[in-house]
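Taking the form predicted on its own, here's one chain by itself in C-alpha cells.
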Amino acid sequence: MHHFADLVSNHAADDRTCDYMLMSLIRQFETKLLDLFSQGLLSGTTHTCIGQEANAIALMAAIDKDIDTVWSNHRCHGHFLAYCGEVHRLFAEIVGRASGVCGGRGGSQHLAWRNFFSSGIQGGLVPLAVGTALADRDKGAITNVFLGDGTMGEGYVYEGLNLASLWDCPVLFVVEDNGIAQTTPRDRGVAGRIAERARPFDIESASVRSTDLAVLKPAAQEAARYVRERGRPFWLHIETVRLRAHSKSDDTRSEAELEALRELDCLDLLRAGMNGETDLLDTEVAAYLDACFDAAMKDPEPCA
C-alpha cells in the first residue's frame, strides 16, 4: 500500500486541506473500528478518540518526530495516526495480521513505532513519559505524553510530576479533559481543577477550552517550544468533547447533552472553512481507508 501521505500530496496544496485529510482519515478510521467491531473483525477491544482528533494533529505539528517521543493511552488511533499516517499497518495490528504494528499482538491499545508509545495502563504513562525525557534530554529532544481527566486519580501522575519538575525533564504533559471518565462525570471524580495539577510542583501550565484546531495549534507550538528552549516539563490542559461511548456502547449521557457536544465537533469546525471541496476529500479519504483494510485483511495471521 502506498503511503496517506501520497494521497494527500496528491490533494492538498496548503496546510488546511492537509489537516482536513488527516482529521477525515481518523475520523473515518474510527468510525469503521466501531462497524468492524460490531462484525467480530477486531481483535480485543477499541476506544476511540471521535471528537478529540484536533488534538492529535495539533501535538504532533508541534513536535520533531525524528528524535521526539509520544506515549499514549488506550485511546491511541488518532495520535498514532496523526504521528506517521500508518494506516494499513494499523488496521493489521488491530485485526490481528503479521504486518502490523506490532506483529498482530499488540492490538488496538499497545502500540510501538519508532519514537511512538501506548498503553492501556493509564498513570502508569507517566513515569515511563518522565524517564524518556530523562533519559534523552541531553540529544535536545522532548517526551510528550496524553493523559486524560480520569488519570487525575492515579499516584503515578503525581510521582512523576515531582521528578519532572525535580530533574528538569523536558516532558510535555498534554491533558485531554473530555468531562467524562467511562460513565463518570469529571465534577463525581475528580477535586479541584485539573488545569492547576502541575503548579504546586513549580510546573508552567495553560488551558485551553476548544476543538478548533486553529486554536489548538498555536497552544500546542508554545508549550512544545518552552518545554524544549527551558529544558522544563509544561502541563497543557486541554477540555475537549468526547462525542461517542467511552469504548462501544457504554455510554449514559443524554441525547440532548450529546447534540450540544455535537455543535463543538472540530470536524465540523474545519469543515466550515474550506471552500466546499470536502465532500469530494471525504470520498478520497474513504476509499483509501477500504484499500487499506482489504490489504490488511489478506495478510497472514502471526505465527503461533
Contents of the next structure:
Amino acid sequence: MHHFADLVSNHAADDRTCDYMLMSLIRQFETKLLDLFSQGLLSGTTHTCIGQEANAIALMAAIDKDIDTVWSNHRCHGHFLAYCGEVHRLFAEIVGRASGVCGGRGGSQHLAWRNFFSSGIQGGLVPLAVGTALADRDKGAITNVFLGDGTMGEGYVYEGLNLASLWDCPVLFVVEDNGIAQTTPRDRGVAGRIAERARPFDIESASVRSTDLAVLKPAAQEAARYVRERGRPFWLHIETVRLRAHSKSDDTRSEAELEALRELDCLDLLRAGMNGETDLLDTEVAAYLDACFDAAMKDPEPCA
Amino acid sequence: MRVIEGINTSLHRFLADDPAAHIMGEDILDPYGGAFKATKGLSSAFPGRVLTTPISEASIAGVATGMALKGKPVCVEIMFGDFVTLCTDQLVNHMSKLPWVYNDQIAVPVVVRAPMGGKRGYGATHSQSLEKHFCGVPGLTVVAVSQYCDIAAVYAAAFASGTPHLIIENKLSYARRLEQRDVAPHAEPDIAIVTYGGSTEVCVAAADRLDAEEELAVNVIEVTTLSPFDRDGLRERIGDCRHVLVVEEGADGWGFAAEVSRALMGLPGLSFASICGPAHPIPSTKSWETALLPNETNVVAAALDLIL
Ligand SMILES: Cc1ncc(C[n+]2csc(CCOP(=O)(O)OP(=O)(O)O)c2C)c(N)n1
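The form predicted in complex with its partner chain is what I want next, because the block you gave corresponds to the form predicted on its own; please supply it.
Expanding to the full complex; the earlier chain stays at the top.
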C-alpha cells in the first residue's frame, strides 16, 4: 500500500487541506471500525476518538517526530494516525494480522511505532513518560503523554507530576477532558479543577476549551515549545467532546446532550472554513481507507 | 566479604561498565547509602547516575522502564521488599509485558532489587517474603540470592540479560560472609532439602546437624532462579533421592513448595513434605516470629519425620 502522505501530497497544496484530509481520515477510520463491529466483523474492543480528532492533529503537528516520544492511551487511533499515517498497518493490527504494527500482538489499544506507544492501563504510562523524557533530555527531545479526565483519579498522575517537576523532565501532559469517563461524568469522578492540577507541583499550565483546530494548533505549539525550551514539564488541559460511545455501543448520555455536543464537531468546524472541495477529499480518503482495509484483510494471520 | 558488600560491588560494576546505567531508589545517596547500605559510595563515585526518589515505588519502576527502553539500563532499589506490591502494576502490566506486546520493538533492561524476609522483629509489613506473587509472570525473571551463591555472577547475568529481573535479597543474609561452599556434596543423599534465598542458611545448618547427630547425608538444593522455574534442572539435581523436603519463608499455599511438587510429580516412591511461613501475618515479637518461620529445629524435625 502507498502511504497516506502520498495521497495527501497528490492533493494538498496548503496546510488546511492536509489537515482536513488527516481529520477526515481519522474520522472515517473510526467510523469504519464501528461499522465493522456492528456487522460482527471485528472482535475485541475499540475506543474511537470521534469528536477529539483535532487534539491529535494539533499535538502531532507540534512535536518533532524524529526525536520526541508519545505515550498515548486506550483512545489511541487518532493520535497514532496523526503521528505516522500508517493506515494499513493499523487496520492490520486491529484485525489481527502479522503485518500489523505489533504483529497482531497488541490490537486496538497496544500500539508501538517508532517513538509512539500506547497501552490500556489508565495512568500506567505516566511514569514511563517521565522516564523517556529524562532519558532523552540531553538530545533536546520532549515526551508527550495523553490522559483523560477520568484518569485524574489515578495516583500515577500525581507521582508523575511530582517527579517531572523535581527532575526537570520535559514532559508535555495533555489532558483530553471530554467530560466523561466510560459512563462516569466528570463531576462524579474529579474533584476540584483539572486545569489547576499541576500548579501545586510548580508546573506551568494552560487550559483550552475548544474543538477548533485553529485554536488548538497554536496552543499545542506553545506548550511544546515551552517544554523544549525550558526543559520543564507543562500541563495542557483541553476541554473537548466525545461524540460517540465509550467503546462500541456503551453511551448512557441522552440524545439531547449528544445533539448539543455535535454542535462542536471539529470536522464541521474545519469544513466550514473550506471551499466546496471537502466532499471530493472525503471520497478520496474513503477509497484509500477501503483499499488499506482490504489489503489488511488479505494479509496472513500471525498464528497461521 | 559479606553479602551486602558483594551486592554493593556488583552495583558498582554495573555503573562502571555502562556509562548509560542508572540506579534509583529511596534514600540511596551518600552518606546514608540506602536503608541496608547496598548503594553506599555509589552516588559519590557516579554523581548524576544515582537518583534518589520520592516515596513513589510504582512510579520508580515505571520511570526505570521508560529510561530503559531508551537505552539507559536501570537498577531499582525497593527499600523493603514488602513495598514491591506498589510496583505490581508496573512489573506485571508494563515492564514485563510491553516488550512482547510491542512485538519486541523495545527492550527493558531493568533490575529491581527487593530485600525480603523476617526474623528481625520488624513486624507484619516489613518482614514478608512476597516473591511468589511475582513468579509466573511472563517476561519477568525472579531470582533469589544467599551467601552460598555466586553473587557477582548472578547480578552480572541479570544486568547483561537486557530483560526485566526481580532480585530477592534477604535482610538477615546481608550481614553473612560469602561462602563458596558446596551445600549439596553427596552423590547419594538420604534427604534433599529444596529451598532458596534466606531460608538456605537454616537448611544448611539443619543439614549439618542431621549429619553430626543422625549421620544422615543431606543435600541442600538452593534454587536461584525462581521464575521461570527450571523443572528439568531440579529433577536432575534431585537425582535418585526420594526424600524431598521443601523449605520456604513465604505464607502457606500457592508458593515455592507447590512449584517444586509439580516438578517432581510422578517420581516413583517420592516422599515429600514442606515447611513454610504462617497463614497469618508475621508478628513483631521476635521469638514468636522465629518460631513460626522455618528454623533449624523445625527443619530438622520435618526431615526426620520424612525419613523415619
Ligand atoms: C487502570 C484502569 N482502570 C480502568 C480501566 C477501564 N477503562 C478504560 S477507559 C476508561 C475510562 C477512561 O476515562 P478517561 O480517562 O476520561 O478517558 P476517555 O475514555 O474519556 O478518553 C476506563 C474506566 C482501565 N483501562 N485501566
